[in-house]
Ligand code: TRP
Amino acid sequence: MAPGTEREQWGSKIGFILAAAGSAIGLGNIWKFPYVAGENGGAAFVLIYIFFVMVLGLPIMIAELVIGRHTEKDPVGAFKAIAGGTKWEFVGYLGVLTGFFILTFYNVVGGWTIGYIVKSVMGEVTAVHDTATAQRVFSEFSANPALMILYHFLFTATCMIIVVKGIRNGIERWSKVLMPLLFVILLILIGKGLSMEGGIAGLKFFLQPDFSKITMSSVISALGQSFFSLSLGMGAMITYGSYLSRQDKILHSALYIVFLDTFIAILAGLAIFPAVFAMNMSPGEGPGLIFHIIPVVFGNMSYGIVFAVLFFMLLFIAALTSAMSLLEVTVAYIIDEKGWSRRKAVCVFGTTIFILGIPAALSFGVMKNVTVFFGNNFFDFMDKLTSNYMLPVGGFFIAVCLGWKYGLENTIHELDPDTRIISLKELWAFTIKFVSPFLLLLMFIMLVKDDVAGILSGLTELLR
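May I have this chain by itself in the form predicted on its own?
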């Protein structure tokens, strides 16, 4: 931070909670959670997911907020403060780099939501009446290089405009508007889905567990989804925590954030599955559930244009609130460590993210057949690199550094204002020291095992 510059703080508790919840609530909740739940049996998967949110996500989130407020620094500065002069400083750099890399493809998906808002307004979405047509429309849309770059630019520029205004006037102010709006839109869509003939079958699929459908792969998917959904391991919560005042209660705030994130994911399932079942479509459609199926739903309902616009506005809001927090991680690092002004940091690195994201924007068109690593195009490679490796590794080392290197006795006082029940703090300390590292390491081993098996299989095919 530049000499003599006073660090910004959140203007209110609710502003921080909505901003942090907005960071966690993103396309992973609205787009990814429903299709992963659909692929893994519905309600039983949801229960396992909630279990991992509580035993893994919540403790790691508390840890990140504790580190942030304790040091009042960006992720790099935070780990320099608690592990200065050691190799553990790399954890902070990993967090900043992870958020930066994610934005190079995440902003592209955010651009898709703008494109589909436009398509919805023009009536193109509701003109689709079958999944084959919906797939063709999306393929043609994502293969258009000019549109992909334009929408990628518009989404990135929107994010930059908000972040350049700072914490109170930018991120906090807009989060107070966007998060309630997201909630209202979801409620409207839930009401519409449940009113459709056959919608109750989707409700039963999502709420009545059938554990016979659960496999070990489902459990690993639930563990991964709980971690990635909460935006952990990338320094976002450390950065947001650094703007907390000493009067803010970390434990209470973390509980609110985790509850809102999980609640929105559940609402997304309630909005999507009744509509999918009402149209006699498969809940296990996969990643194309939103762009291949939802347009068909809107194309076969009354006032479809209105609901299509609302739905893709919802996706846009979810993507934007997360992208804002990721850009803030990089911006906070540059302001704190390099002494740049906020405007300069946002302009330089926002522009850099846009330029580096162009290959991802073109990965479904002119660069579709350009592979980066073992058959992955640029978009898929960056997604897999960050989601499967950088995030869990970051979360693992955050827990290990706080629990074993720096020592919980140096930071647990940050929770003193939160509760007088000592056992709750002791439970968090035990979890962050033993349970969280074990679960994250287990997840990472399973992911590596699957990836290595896939790579060896691919090499075997090439050698034949």
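Rigid core (definition): largest C-alpha set, two forms, superposition within 1.5 Å. Quick caveat: nothing in here was measured; it's all calculated off a predicted structure. Positions refer to the first chain, counted from 1. First, how it differs from the form predicted together with tryptophan.
Once you line up the core between these two forms, the Cα of residue 272 ends up 2 Å or more from where it was. Superposition on the rigid core between these two forms places the CA atom of residue 221 2 Å or more away from its counterpart. Relative to the superposed core, residue 62 undergoes a Cα shift smaller than 2 Å between these two forms.
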Second form
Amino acid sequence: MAPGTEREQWGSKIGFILAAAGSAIGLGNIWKFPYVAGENGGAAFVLIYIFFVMVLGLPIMIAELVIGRHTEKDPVGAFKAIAGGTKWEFVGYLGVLTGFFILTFYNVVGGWTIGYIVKSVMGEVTAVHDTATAQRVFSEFSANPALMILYHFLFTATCMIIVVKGIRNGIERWSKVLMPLLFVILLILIGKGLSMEGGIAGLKFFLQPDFSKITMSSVISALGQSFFSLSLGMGAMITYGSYLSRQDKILHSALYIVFLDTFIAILAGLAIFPAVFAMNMSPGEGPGLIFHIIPVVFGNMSYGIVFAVLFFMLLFIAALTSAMSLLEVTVAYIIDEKGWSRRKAVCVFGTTIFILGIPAALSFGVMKNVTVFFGNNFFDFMDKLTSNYMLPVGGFFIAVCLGWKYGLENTIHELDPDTRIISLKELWAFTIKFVSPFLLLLMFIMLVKDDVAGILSGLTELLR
Ligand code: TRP
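Since the one above is the form predicted on its own, can you give the form predicted together with tryptophan too?
Following is the full complex, with the preceding chain placed first.
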């Protein structure tokens, strides 16, 4: 933003909450949460996930919003402002880079949703009546290089157009109308899944924990997923918080956003797993899971075509409101710190993301077996690198910087002054200073240990 111009603010309180929830609720809830939970044993994973949401997600969400409103800056500027020395700027840069990396694969999956809107309209989705066909349709689709690049392009371009328009006309307006509709369609899917024969087994898988299935790597996935789903650890919420006015209540808003996001993820699980079990599918299908399941559910439903079109449109919009928030971080940084125009920033970075995303777009076809790092193709690698490493590391530095470097006494007054639940404020201060950094550090040590062990065993395999 040019010096002297007033910083744009959200049009209304509910507008902000919905936009932040729009950032949080996305492919992470509906596409990723079910398949990661499915790969990691179901209900036990869900419990660990909820634990991380409460002890790390919520406090860090509040911390990011506090930093944003306090400094009214993009993440890089915010860290410069609160940490004094330029050394801490790297946390902001790390965030900008993370957003960039996430977009390279996020926009590819966003492209899949456009592809499935087209397929739904043409009746190809509801022509699917069994899972074998659904799997074949999806693997042919995701292996088609030209189509993948085209849809990746269309998704990225749509996102760029909305971000150019700035926050109020773009991000806020879209979120307000569409999020409630998503909720309704999920309820319909749940009803359908539960009424299928054998659906109850899916409910058990999702809700009845079997802790023997839990491994270190599933705990790490739960942590990464909680950060990813809540849009934390890279300054997206710092950026959104920077557009908050002094009247907005941070504690309140954070509670709403975290609740809504977790609620939608649970609903998505409830919608998917009964259908998975009713159709005798494995819950560990990986990134294709919802595309293998949802078409069959709609294919066997009256007016299925209407619901299919609606579902994929809403998924597309949910993905879009999240991708916008990721792009907004980079754009806000360039505008604030380098003084570029919004249009130029969006054009340059949107194009770069499109180009860097091409290997991810090809990761289910021609580049399927091109391993970037120990058995991971480009898509998996970017996903793991960002969710498991970059976001929690970012969260760690956010907590340390606010709790230890800048000091909570300088920021705690940003929290709802008239709140009657005073203890919540203190609970937050305690958690962000004493619990979050240590838990994250511990998790990081475990993660490195787990990954190093994996790499070593991979190496011995290779040498044998
Ligand atoms: N939370 C989004 C989702 O669930 C993705 C996302 C948007 C995100 N902004 C982010 C993830 C910032 C991490 C950081 O789909």
